[in-house]
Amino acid sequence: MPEINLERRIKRHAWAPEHRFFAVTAPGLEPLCAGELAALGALDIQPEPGGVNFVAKLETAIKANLWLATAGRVWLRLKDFRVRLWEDLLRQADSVPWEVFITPGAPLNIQVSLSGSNLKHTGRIAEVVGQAAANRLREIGLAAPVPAEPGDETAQRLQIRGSDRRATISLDMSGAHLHKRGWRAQGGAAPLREDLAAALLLHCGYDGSMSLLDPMCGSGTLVIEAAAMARHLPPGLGRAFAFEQWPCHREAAWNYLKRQAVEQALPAPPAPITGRDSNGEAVDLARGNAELAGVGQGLVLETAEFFAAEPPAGSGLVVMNPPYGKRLGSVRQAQDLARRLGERLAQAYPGWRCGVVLYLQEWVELLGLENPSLITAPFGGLHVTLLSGTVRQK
């Protein structure tokens, strides 16, 4: 058995080299996405439907899903390459170097997909890519992987996608969908997917200098999302990543991240962020998000009736995720609604920042806003519109 220095091989294959990722984000973030990661100091940044690929060190990943707000995975590229036949896929396959990243004896999950490629037979490709992996460990003496249960959410995921004449092969980083920040208690009804409420509040130019409302905050997702970014608090402070089980990672240098995190986050939002809501349940729900989020000191969470209640003073960004579909009983009344709310906006609103999620994008002129911007994304089972503008002034 050889006799091997597994640090030096992190230091070589995981540390000191740019590696390619891809964070994948829900079909219409893409922009935004690659703005968070150009703040991060990622290179060669192209977004693609879906998601987007980028250069970067390893920290800079790691960095990268502890901060990116509106990407729901990262994807390392172990492998990028040609394939005319299969024993490109072999050879590619044997070169990975899996003990720097592949934990031994773990279970490992592997996905494939293809898409017009020369490779084919998806359950052949996973086995042999898995085997793979299993020689390398077992030849310098390690345990190897062992194939994951169906559902066994601890497995590290393996990705081989084939499309005409190039494969990948990835490796997840992230682990849980990084929409998941880790407070969620209760969702409440419909709660919105943080990535998106995230990417609300950057389509609207919010960066935390103005003061924000959001009316129909229900379970608190957007305010919260909003007291964060206000802080400068990274969405993953909270949570666990796959990354963290690799044998590379280095405990110590993740652990100084987060407090460098911390550390520089600001001690309350500079501006006022008021949430309300016509039903007390849902005020107490967010205001217990709130505080398992971290971020319950200087909200403001009261029960009040948007098209009673006055506004804040002063003037500053309202954003809202109306009720819609089976919450209103019917599509007419959530059009109905649509329209009162672009005529109470008109009314006590004038001059205010926007934001709405829309159930159709048809209805952007019900509410009356200038220089509307629109983003089309997934969410439900359904594709809702992130509408962004100012209140028309009287």
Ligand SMILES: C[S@@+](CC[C@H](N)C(=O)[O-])C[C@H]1O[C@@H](n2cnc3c(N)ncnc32)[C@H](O)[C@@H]1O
The other form holds:
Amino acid sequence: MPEINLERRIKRHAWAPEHRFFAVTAPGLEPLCAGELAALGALDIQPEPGGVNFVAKLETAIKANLWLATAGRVWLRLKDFRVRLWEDLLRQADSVPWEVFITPGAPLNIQVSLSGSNLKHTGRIAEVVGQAAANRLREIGLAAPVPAEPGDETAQRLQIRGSDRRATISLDMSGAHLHKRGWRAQGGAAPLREDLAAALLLHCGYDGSMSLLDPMCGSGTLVIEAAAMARHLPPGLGRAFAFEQWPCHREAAWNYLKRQAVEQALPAPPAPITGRDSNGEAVDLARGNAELAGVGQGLVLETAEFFAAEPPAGSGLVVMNPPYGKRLGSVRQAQDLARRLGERLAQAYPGWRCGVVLYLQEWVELLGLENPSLITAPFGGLHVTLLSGTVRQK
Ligand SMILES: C[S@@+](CC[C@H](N)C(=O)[O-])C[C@H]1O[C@@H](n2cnc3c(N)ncnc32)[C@H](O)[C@@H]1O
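Please give the corresponding structure for the form predicted together with the named molecule, as opposed to the form predicted alone shown earlier.
Time for the whole complex; same chain goes first.
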């Protein structure tokens, strides 16, 4: 058996070089995610439909997992190559330093997707790549990975994609979808997904310096995301990531990174953040979620009816995710609600910045915001629109 110095290989193949990565986003959120990646110091940032390509050292990609609010997952591109023949795939798969990234003896889930590729037979491709990883680990005395049981969420995930004459072999860094921040105990009636909530806030230009109100906060997603942004707390602080299982993972450096983020965070939001809901149980749920998320400090959560309550003092940003779908009964009722919301905003919140999550395009006109700007993203079989604008003067 060849003598190997795994630590040296880890340095050489994982930590020293720059790698290519792909951050998956909901279609529509790519520019926001690209902005987040630029702020993290990623290089060669190239959005494409469904995500953002970038180049970085592994350390920056780890920070991306921890900090990205609008992404769903980060893939490490182990290989990106031209492919004509089987031999191309074999050669590339054999040259991956698997021992640095694949956990010996652990379940490995290999997914293959092809569109117009020279390569055919997804099962055979998965077998060839899995075999290359197994051989490399066995050669140096480590246990080969085992095929994952269907539905095993803890398995390492490897993805092979082929299209035209190119193929990629990528390893999932994230594990569970990144919108799962780790704090949500219960969803409430219709919780907004966290990446969409963060996207609405960023789309509205929220940076924590202006006061913020969500008058229909439900389980609190928007105010919790806002509080994390305002305090500079990483969204992923309370969750686990797939890269923590990699042989190259450095636990002490990872813990230091998280500790440093917490130490540098603000103890409370610099401007008020208020969540309200007419349903007292929703407010209790939001309070519990905010505590679990570690952002309860400085949040105001209260039971209030939007059409009756006065706005908090001053001006700022009002964001909301009003009821939608079947809950509203008929199309007419949905239109009435949008019109009434627009009127109440104009009456009580003139000049406020405003962000609304909506599911019917006609709401944009009915709400009547000035300078409307839209992002449309698919979400759970619906098309969700993130609307940002300014409340008109009545
Ligand atoms: C779609 S849910 C909001 C979900 C929330 N964004 C979350 O992530 O959990 C709509 C919320 O609006 C609240 N709501 C409906 N009409 C309201 C009103 N007139 N005043 C205040 N809250 C209202 C409901 O109680 C419900 O919690």
